[in-house]
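One chain comes next, on its own, written as structure tokens: the form predicted alone.
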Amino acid sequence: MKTPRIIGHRGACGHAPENTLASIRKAAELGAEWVEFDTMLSADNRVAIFHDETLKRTTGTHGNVAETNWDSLQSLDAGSWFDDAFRGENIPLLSEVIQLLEELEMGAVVEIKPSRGHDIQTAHLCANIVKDTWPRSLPTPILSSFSEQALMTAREQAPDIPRALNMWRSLDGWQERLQQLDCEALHCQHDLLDEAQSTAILAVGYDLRCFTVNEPARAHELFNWGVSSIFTDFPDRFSE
């Protein structure tokens, strides 16, 4: 499907605490059309707007968002790790990323990045959630992941919405994985990508997104092999 070259990762985390609602304003504010955001669960199951496993990094708290209940989660402040301007920002719902999303009139895709141990769950509830509650005023998301296990059953639920498989390691096997998981495009880490592999990826059909490139020469290049989007913490480095 077709996507802006330009997507927002985690918002605009160059500029503003990663997958805040602060961020995606940001990411809006920069001219960026779409972003990128990662989805976990809390320990009562509600889909939050979170990164890594721990909460230290972004929040200066002990803990895995894993054994967090919402209540707590949403107490911690998100923003003033980054700069103290976010004081206060808080760690979002899914469903509040959502009704953003509609207000800025921005496209998604929707990472579903499991706790260890979490795939099927978060796919399950992310999925769902996107299938039942995204704006039909906005463009079709992608339900991106890095978790095969996570896809398929993001496939089981909502067959429908576009999946992406992302690799960050190693791109041996890409064409069987991406063929078992029925997706339709590659997202990869860009210094795994040369013009060969680019070519051969884009020859069997599928789309290539590529994480995370911040300098305007890189992209040029990735953006001349046929790679259709990238992913950037500065979407005010690039124009369309």
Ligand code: G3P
Second form
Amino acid sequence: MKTPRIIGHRGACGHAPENTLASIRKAAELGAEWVEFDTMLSADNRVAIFHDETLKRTTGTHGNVAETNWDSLQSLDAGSWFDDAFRGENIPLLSEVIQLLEELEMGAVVEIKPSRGHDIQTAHLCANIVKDTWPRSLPTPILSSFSEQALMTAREQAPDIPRALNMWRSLDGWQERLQQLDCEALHCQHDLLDEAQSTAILAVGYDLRCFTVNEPARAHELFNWGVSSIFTDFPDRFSE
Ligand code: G3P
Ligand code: MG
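In place of the form predicted alone, the structure of the form predicted in complex with SN-glycerol-3-phosphate (G3P) is requested.
After this comes the whole thing, all chains and molecules, with the earlier chain placed first.
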């Protein structure tokens, strides 16, 4: 499936606090046509946009997302850790992000990022929200995950939404895993990739996208190998 070369990572997280509405707006402002963000469940099963299992790094609060109700999560400041100018920026819900994407006319890779042990439930709820509420005006999204259980659940719940497997430690078993999970693409940590590996992956018909690429020279090399898109914290560093 066709995606633009530049996809903002967690919005544009080099310029604004990751996985916030401000970060997605920033990505749009910097010219990105698509963004990636992470979806995780609150204790009361709301699909929130958040990366870590713990609240510490981006909200300065103790506790785990999976053990915190949405009422408490939504009152946290997820902006000032990045810069005081973003004080009061909230953790958004998936539904709010989808509304903003519609307003900004942006496409997205929706990463299913389950807290440990919550793979099936996270994918179930996330895939259904995407299936039921994705604006018709936007390009079809991609559901991605490191979790095989999550991808299998996404396939059951929303078979028509394309899926991508994320890999970051090694590319071992990529072909069997992509095939078993019926994915259309591999999203991998760019350091894992060389030209031969890219050629092999593309030759059997999968799309290839790489994270997290912040250096234009590396992006250029990856595009030359046939990588369709990069996820970057700095969409402004790259011209299409
Ligand atoms: O979806 C690509 C990339 O975001 C995966 O890594 O840890 O930044 O979610 P991470
Ligand atoms: Mg991610």
